[in-house]
Structure formats: structure tokens, C-alpha cells
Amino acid sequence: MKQARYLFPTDYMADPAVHVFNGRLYIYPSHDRESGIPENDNGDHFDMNDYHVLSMDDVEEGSVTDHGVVLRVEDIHWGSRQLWDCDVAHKNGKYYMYFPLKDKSGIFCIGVAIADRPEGPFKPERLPIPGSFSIDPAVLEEDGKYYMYFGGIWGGQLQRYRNNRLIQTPSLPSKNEPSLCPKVALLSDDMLEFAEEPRDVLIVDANGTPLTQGDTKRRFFEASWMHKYNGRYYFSYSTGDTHLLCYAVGNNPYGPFTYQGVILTPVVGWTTHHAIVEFKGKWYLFHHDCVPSQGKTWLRSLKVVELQYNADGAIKKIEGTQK
């Protein structure tokens, strides 16, 4: 697969979470729409109000099946608006969708919805995960345990928290201070709660020094994803306002993770969000850009491109749509 492929040209989908279930590849994207809300740094114009599930059995040439709407904001009585990107995990014949949504007071929480099939539909739990906050949940299964990674600054509200508690005056660290970290928490056996207090996912440089908030081309902004390759843990993420997808590598699910480099250079659009998955012997990077909508940052289109590694395990950099 030499060039990126647009996957679903009939609608605007973005922020893909991607998994292989029952030998078929399933995509769980956010669903962009024209909300009529002016653009701002808090992302209020990203006012998505439902999820679809897509699936395919051949990444490079196969058709994409749209399984339709599987969850709506109106189904979730504790929420108010903005169904941002989700992820799905499978355990004991059930499929658990983890989604961020603002509650009635405008604070993001992470909810859970359950289905009997990977294509849904998903039925939401009555309340969000206790103690959850911010956005971008991504789940890693490891030896029967499930770890959720989450968090995002600016519109993702991570700057509103310290030590997992809401603070009165939100703020980012100064440029020379360690950056705000994404979070990770082991999930409970029933997949409905955190089994522990969320921990910081520490990203460090080659000397073991935490990245600083001013290091905007390397520090975490949003879009956590975790995959394993050759026994090592690859934590990948977006730098947000500098529009890069980067990755760091560690030896266990909690880290620390040592920064390695850029996966994807900037695309047309304000930022990008992604998933990395192996399917039928190849690795793929799923992401999005705004080329089909002629640069409208709130109307994004799904893409996929093959991802390759060097012999030492380094990911080969992929050039985005924006030079």
C-alpha cells in the first residue's frame, strides 16, 4: 500500500479507533457535522452528536460497511453535548465502548456503553465512570487486564485537573516546567470503573528528563493510542497545535515512555488523531485530514496508510498531506 486511501467519502468521520474482532477490522470514528458554531480553541465547533461503526475485511481494496448509528447523545441522560472520539474493548463476549461527553455542567466525563456485537448498537450505562475526566479514551488489553489511556489539553480540559481533582483555576504549566501528562488507569473486572487512581503517563527524552510544556513539537496534547510491537509498548499521541503525530516507547503499560520521533507530519486540518493496528500481516495507520472538505477543520475524512518499521523497531515517518 503505497499511498493513503480515503475510506468513507460519503460522510465526514474522524478520530478513528480501530480493532480486529472476529477476523474483521472495525473502525469506531467520531462523526463530524456542520454545527454552525464558530471555531475556537476550545473546540466548541466540534459538536458531534452520534457514533457510527464501520467495518471492512480488506484494508487496501475492500469496501467499507457502515453499520449505521450505534449511540446518540440523546441516549445518554447524564450528558449534554460533544461526543468526541471513543474506543471499544472486548471481554467475555461483550463489547465496551468508552466515550467522552460533556455533562450538564459542561465538564467532560468518560462514559461506557455495552453491546453484544462489535457493530453495536451500544446501550449506555446510567452514569459515567466515577472519577473520570477529560477526553480521548484508548484501551489496551494485556494478559487479561485492560488499561485505559486518556486526556487532552485546551478543549480536552486536562488543565482543569491536578492529582485527578478538579481545580478552581485551570492553568497549564509554564514553558520550562514538565508538561501535563496523559493518564492511564487499570479498569475493573466488570469494565465499568477504574480499579485504581489514574496515573501520569510520563514521556521523557533520551536522558530520562520529562518533556516540558514549551516543547510543543514533542509534548503531549491529546489523542492517546497504545500498541505493542516486538514486546515493547508504543505510546503514540498528537502534539495538537504543532500538528504532529509522535510516539514514545516503554517496557510496561505504565511507562515511562521515551520519546522516539514523528510518525506523521502535518495534514490539511488543524490537527490529527489516529489508531495503529496490525491486520493480515501488515501494520496500518488510520487517521484523517480535511482535504475533501477543502480545509474545513470540523469536517474531516478518514484515511489509512501502511505503517512500516525499521529493523531497530523505529517507525518510519509518513509524510502528511501538508508540506
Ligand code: FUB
The other form holds:
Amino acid sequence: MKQARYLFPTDYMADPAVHVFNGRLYIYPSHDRESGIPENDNGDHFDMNDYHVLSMDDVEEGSVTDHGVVLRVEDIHWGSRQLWDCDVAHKNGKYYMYFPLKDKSGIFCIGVAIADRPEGPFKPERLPIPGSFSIDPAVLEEDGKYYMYFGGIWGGQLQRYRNNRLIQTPSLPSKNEPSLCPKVALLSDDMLEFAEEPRDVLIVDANGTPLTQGDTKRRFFEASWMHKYNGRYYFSYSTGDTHLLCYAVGNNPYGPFTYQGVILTPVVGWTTHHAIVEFKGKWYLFHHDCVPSQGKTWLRSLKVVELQYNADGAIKKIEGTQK
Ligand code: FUB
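Same protein, different state: after the form predicted alone, show the form predicted together with the named molecule.
Below is the entire complex, every chain and molecule, led by the chain shown above.
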């Protein structure tokens, strides 16, 4: 695949989570819409209220099937607004969708919805995952265990928590202090709860020193994704206000992860968010940009481009503005 390709030109979708189920590629995106809510740093204008599932049997040439609406805010009784980036995991013939949604008091929690097929429809559980918070869940399956990565600062509310507890006065660490970490938790056997207290996903530099909050071109902001390549764990994420997709590598699902570099330079638009997946012997970066919405920063379109590695396992940097 020589050039990046727009996947679904007929609608605005973003934040792709992508998996291969039963030999077919399934995309679980956020569904952007013109909400009329003015843009602000908390992302209130990202007021999405449903999810679609997309699928394809060939990335290079195949057409994209839209399986329609599979979950709506109005069906999630504990929630209020903003269905942001979700992910889906498969276990014992069931498909579990994990999604962030604000509860009735405006606090993001992570909910679960279950389907019998990868294309849904998904039926939500009555309550969110106990002890869950913030946004952008991404699930790694490894030897029958499932690990959920999550978190995001600013509108994602991670700065409202310390030691997994809501604090009185939300605050980010100062510039020279270690940055706020994304979280990881093993899921319970029934996939409906955390089996442990969420742990920090530590991202360190080449000397083993944690990245600082002021290191805005490398520190974590949001958009966790985990994939394995040649037996190593690649944790990738967005730096948010500096608009980079970066990655860090570790030797186990919990880390620590050593910062390696940039995967994707800034795209057109404020947010950048992605999934990395292998399909039919090639690796792909699914992501989004705002080129088709001509200058608006919140209506995003799905894209895919081939991702390549150097012989030492380093990911080759991709230009976000390539056509
Ligand atoms: O789509 C809403 C939010 O924007 C996502 O949850 C973030 O990762 C960013 O892409």
C-alpha cells in the first residue's frame, strides 16, 4: 500500500480500534457529528451519541461494510453524554465492547456492552465497571488474559485522580515532575470488572527516567493502544497538544515501557488517535484526520496506511499529511 487511504468518505468517524475476528477486519470507531456545541479544551464539542461497526476483508482494495448503529447513548441508563473512543475484545464466543461515557454527574466511567457477533448489536450492562474512570480503553489479549489500558488528560479527566481515587482539586503535575501515567488493569474472568487495582503504565526515557509532564512532545496525553511485535510489547499513544503519535516498548504487558519515537507526525486537526494491526501479512496504522471536513477540528475521517519496521524493530515514521 503506497499511499494513505480514506476508509469511509460518507460519514465522519474517528478513534479507530481495529481487530481481526474470524479472518475479517473489524473497525470500531467513534462517530463524530455536528453537535452545535462550541469547541473548547475539554472536548465538549465531541458529543457523540452512537457507535457503528465497520468491517472489510481486504485493506488494500476491499470495500468497507457499515454494519449500522450497534450501541446508542439512550440505551445506556447510567450514562449522560459523549461516547468517546471504544475497543472490543473476544472471549468464548462473546464480544465485549468497552466504552467511555460521562455518567449523570459528568464524570467519565468505562462501560461494557456484550454481543454474540463482532458486528454487534451490543447490549450494555446495567452499570459501568466498578472503579473505572477516564477515557480511551484499549484491550490486549495475551494467553487467555485480558489487560485494559486507559486514560487521558484534560477533557479525559485523568488529572482528577491520584491512586485511582477522585481528588478534590484536579491538577496536573508541574513541568519537572513525572507525567501522569496511563493505567492498566487485568480484567476479571467474566470480562465485566477489573481483577486488580489499575496500575500506572510507566513510560521512561533511554536512561530509565520517567518522562516529565513538561516533556510535551513525548509524554502521554490519551489514545492508548497496545500491540506485540517480535515478542515485545509496543505501547502507543497520542501526545495531545503536540499532536504526535508515539510509542514505547517493554517486555511485559505492565511495563515499564521505554520511549522509542514518533509513529505519525501531526495530521490536519487537533486530535490524533490510532490502532496498529497485522492483517494478511502486513502491518497497518488506522487513524483519522480532518482534511475532508475542511478546517473544522472536530469532524474526523478514518484513514489507513501501511506501517513498516526496521530490522531492529523500530517503527518507520509516517508523515501525517501524506496524501
Ligand atoms: O473522540 C474523542 C476523543 O478525542 C478521544 O477519546 C480522544 O482520544 C481524542 O481522539
